[in-house]
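We begin with a single chain expressed as structure tokens, specifically the form predicted on its own.
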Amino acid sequence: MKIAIMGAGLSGLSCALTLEKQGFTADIFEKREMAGDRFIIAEAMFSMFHTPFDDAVRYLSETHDIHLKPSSNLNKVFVYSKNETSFIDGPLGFTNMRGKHPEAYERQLAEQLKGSIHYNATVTYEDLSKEYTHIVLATGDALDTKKLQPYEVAYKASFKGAIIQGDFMETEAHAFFNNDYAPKGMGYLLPHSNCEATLVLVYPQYPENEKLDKEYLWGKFFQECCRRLDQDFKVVHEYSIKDYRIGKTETPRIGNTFFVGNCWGAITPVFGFGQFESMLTGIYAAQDIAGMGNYEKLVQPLYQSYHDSLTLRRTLEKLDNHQLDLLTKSLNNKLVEELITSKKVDFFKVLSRIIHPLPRKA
């Protein structure tokens, strides 16, 4: 059995991981020159959307024995509307470092690993599957898997980010909603250390916002961010994405070809991040090339979280100001924060289901 996996990232470092567990070796190919070669920028792991896992880290390392080190504890996100302010408070998750800085997750996996990673490789699908027998499609681009298979869109994002210096708390973030600036969309604040942070502005590019000027919306955002957190931000490296596709393939494996990460559809909708889900399908993708399990029956669980995600991001690009004004004061209830943050009950997962009970087919 030869092995080759397209793609270091997270998905593609948690797969060869798990193959040198159980005694197999994978060659690793990686069209850049480094694990992580691209933009410094902080993600968070949210508990709250990885119910039963309520330790996604913790839960890495002692199930599967990979280990990784966060940013920071996240123990307070601050959420804010257009004339509303409001927080959640508790055991909430954590921050990651992603790209060229040196904590970054990628590198973490990469240094875990046994062998060697093949550095500015230029294979390709075509010329691999001749000489392999299994491959594990882990690109991070959903294009790749166009090439294959369908890939069910459920929209393109336009990203507006930079690293900013300030005075900041590590273990809070900051979430905003305001269809001004963010039409949509959302933007947030994580922390890097004390005295930096990621600044994200992110809205879909529905034909509605086609033709909105990102900059014109940047401007405002930042301005926003800077009265909300009182202080007067410095930016210091700024990037700009668009066409970053949302979705999902329509099957997670073709013969011995696997599926796994962006390339699966590892991004849940409703806020963009999914960096557990992606080190899970490379997980799972592994568990089956060694015989411990079944990928497909294995994924289903993911694949009705990413419905419930998409669920959720449709009813909210559905309200206006008023109305997310009405949302945000209502986490100003006790009893809303419990249930967001409970262990016990996937609130989420509950609230996508009252909004869509017919079930899916995942």
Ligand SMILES: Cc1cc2nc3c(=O)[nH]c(=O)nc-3n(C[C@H](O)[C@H](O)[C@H](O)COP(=O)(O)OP(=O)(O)OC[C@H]3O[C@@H](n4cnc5c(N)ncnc54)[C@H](O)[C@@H]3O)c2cc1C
Contents of the next structure:
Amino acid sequence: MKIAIMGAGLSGLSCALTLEKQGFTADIFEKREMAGDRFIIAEAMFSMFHTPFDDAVRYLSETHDIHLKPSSNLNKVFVYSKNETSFIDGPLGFTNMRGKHPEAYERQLAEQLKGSIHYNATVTYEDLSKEYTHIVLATGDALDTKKLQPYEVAYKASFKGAIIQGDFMETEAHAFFNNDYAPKGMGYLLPHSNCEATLVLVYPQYPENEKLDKEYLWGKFFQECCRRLDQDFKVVHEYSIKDYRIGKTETPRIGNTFFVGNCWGAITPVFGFGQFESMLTGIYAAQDIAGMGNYEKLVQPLYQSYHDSLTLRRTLEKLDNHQLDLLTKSLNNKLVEELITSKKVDFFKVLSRIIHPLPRKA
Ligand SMILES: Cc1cc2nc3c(=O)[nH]c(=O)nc-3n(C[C@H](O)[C@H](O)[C@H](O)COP(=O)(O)OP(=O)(O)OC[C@H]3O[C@@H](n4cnc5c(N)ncnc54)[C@H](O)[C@@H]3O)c2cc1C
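Given the form predicted on its own, corresponding form predicted together with the named molecule:
Full complex below, order starting with the chain above.
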């Protein structure tokens, strides 16, 4: 068996680590200079989106021997709509760094690997398929999947982000829902430390949104963020991403080619989380290759979560600012907060099944 992994990101490295632990060696090809050779950004993993895996970091460590050190716990998330503010608190999850940051998750994974990674390796699927019996497509790019099979795009997202300086509580995140600057999307602030944070505005590129002035929306969002947190933030670095595809493949595997991470459809559409799902698909593909499981069966619950999450997104997208205010206000209700943060009830799954009673076919 000759195994090639295309991409040393979260899914590719989780796959490589799992294979290594089972005594298999893979050739890992990464087109960049190092793992995490990208702009610095803080990302998050929220337990409420990963039920029944209450604590994703502990689960990866205890069940899969993959060890990650988050930057901070998240104990409070403030939610802002146009005229309302509320918050959810409790052990909500973790923030972590990505990209060129020394503690980026992709770097932490690369450090756990005993074997080496071929960096600056621009390989094509066609070349690899001549030489390898098994290929794991882990490039993080749905367009690579599209060359091999249909990829259903739920929406393409436009991101504008910045690293900002100010005063932050490392355990607190901030989420903004306001169609005036985040049409059918959201803004969020995730701290890196007590003096630096990631600020992101993300919305779907539907035709009506494409006409809007991105810089104007960003300016409005930035002002709103400064106003709500009562600070004058300093921008130290800005970036933007366009055409980031959120969707899923028709099949997780074609012959001995395994589609993992974003190449499979790891991003849950409602709020765009995909780190944990990416790592899980990498692990599952490795388990199949190692003869310990069936990839197609293992990813079924993730397909279902994708559909549930898409149902929620389609519902949220229909809300105007007044309805978003009502929703934000409802978070102040203790019962709603308890349901959302419950470790026993998958609140978002239940909600999506109420909205869309017949489970969509996975
Ligand atoms: C701005 C932004 C914010 C996000 N925030 C969150 C968040 O807060 N929480 C969350 O859970 N998720 C978040 N996500 C989603 C999450 O980052 C992704 O789901 C996850 O990183 C996907 O992992 P992956 O392994 O598929 O791809 P990646 O981790 O991106 O890795 C792909 C790797 O493949 C390499 N590569 C690409 N092409 C080739 C090639 N031809 N040959 C060799 N190597 C190649 C790349 O250089 C890269 O190293 C966010 C995404 C974005 C864009």
